[in-house]
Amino acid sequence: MPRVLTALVASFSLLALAAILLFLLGAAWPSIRYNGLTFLTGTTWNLGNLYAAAPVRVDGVRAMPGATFGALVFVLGTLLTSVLALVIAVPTSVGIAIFLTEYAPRRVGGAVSFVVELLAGVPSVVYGLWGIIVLVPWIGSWLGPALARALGFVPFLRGPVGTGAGLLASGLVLALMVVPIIASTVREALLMVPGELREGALALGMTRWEAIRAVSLPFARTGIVGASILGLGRALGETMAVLMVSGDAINLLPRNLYSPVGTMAATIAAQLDSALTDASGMAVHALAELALVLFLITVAVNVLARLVVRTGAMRRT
């Protein structure tokens, strides 16, 4: 009996994952039949004529006349904001972890660790509120124009800047939100570096920074990569904070770093109210298909992180 009970408890997460997948597949199936592969390649998201007398039937499913659902804008926006967040957060997190493990006095290290971990507990809506009140105007009035002037020779950094709500603001907010996850994981990886390796490097005449660069960071490389992928998984699914600072773009591919963007999670939250007014139900099914795509991407990222960490651990042993 204890063995059966523990097996059921251990399999709960897997069963919950399978249940979520089955639910999303069932809810998204009419949209899959209606849209086909154009769902992933199309750039137009249009609920159609919601005031039509009756829905039309296409391939055995009902939809409002003129309804078109293309998710490429949202998929691209999700990937761009998440990658930008990692570009900012990974070096910052590694620097924080190195400071905490190698340079910080015990009291200072404890205080910095507390502050970093505290960031992980701040609700995402608070980050979004700070972003829309402080960050977005700062980008629109100062950071964006400064980047456009200094690096305008790079096409993606060229203006116009707009209001400041867009890809750059979303990336900065996401970076702030994933720093605690990456920094704490990298810190644990650096603490696992054998002391004799560091001491040996110092005994050979290396400076502390040279020992960190030549010994600690290579030893912790797998942990750093795994932490980065876990941070990516966190950034992919963020909703409220991104919705508040992204500009909530629809049918608009980003033209530069300052363009408004739409992400999958934010679009689901923003469009659900309108989708419920669709008498055919196809708009809700399309949002379910969007959620299915996001679910599969997030699961794939987390599985990849686990494989990277496990492979690195096997190589060390």
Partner chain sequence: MRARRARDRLMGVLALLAALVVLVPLVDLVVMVVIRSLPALSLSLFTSPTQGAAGGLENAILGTLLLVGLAMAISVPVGVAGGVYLGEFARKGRLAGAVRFSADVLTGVPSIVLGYFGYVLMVVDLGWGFSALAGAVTLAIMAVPYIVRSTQMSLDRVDPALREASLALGAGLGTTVARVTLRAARPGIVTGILIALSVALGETAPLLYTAGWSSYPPAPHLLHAPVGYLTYVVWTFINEPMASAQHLAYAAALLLMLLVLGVNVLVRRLVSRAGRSELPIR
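Having seen the form predicted on its own, can you show the form predicted in complex with its partner chain?
Just the single chain follows, nothing else.
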């Protein structure tokens, strides 16, 4: 009896997942029919003439005259900010994990891992708050100009820097947010390295760093890859912090590292209010399609991460 009861309750997450998929698909359906593939290739997000006398009918669905919904800006913005965040966060996290497992004295290590855990607990709006007040002005007045001057020979890093709100700010805030996830997973992976292997390397006369490079890191490689993909999943879906520092780009592909960007998650949060004013309802359906695309991407990324971690664990045992 308890077995059946708990089995019913346990199906909750299965049902929730199926329900999310079905409801998003249902809510997005008119938009899928109206926009077709343009949704993924177009760069114009335009609700159409909201003051028109009546919606127009296209293929049996209603939309305001002139409405086009192309989400490429947001898809690209999401990918760019997340990849930038990983480029910054992965080396940092691996460094922290190595520091914690190999170099840090016990006390220091405990303090550092407490700080990293705290970092994981800071609400994302508070990161956004710090981003608006500290990070964005700093990028606009110092980091951005400095990078543009030093590395301006790369076209993507050339100015203008603008206010500081944009791709770089989003990438940095996201990096700060995913470091705890990646660092703690990599640390677990490094702790799994068999003691005999490390000690053998050290006994052969290797320095600590050589032992890390030759033994620990190769052993933990799948763990590091899995952790990075997990971090990617988190960065792709992060909403509030990015919303606050990204500059909310619409209809504008990023031209350089400092350009305003829009991400899928941030756009859903930012646009629902104005979408609700669309009498034809198409704008709300388009946001649902955006949520659906984001859902599918993050699910794929997370499944990939679990598979990598699991095959890595199986090969080890």
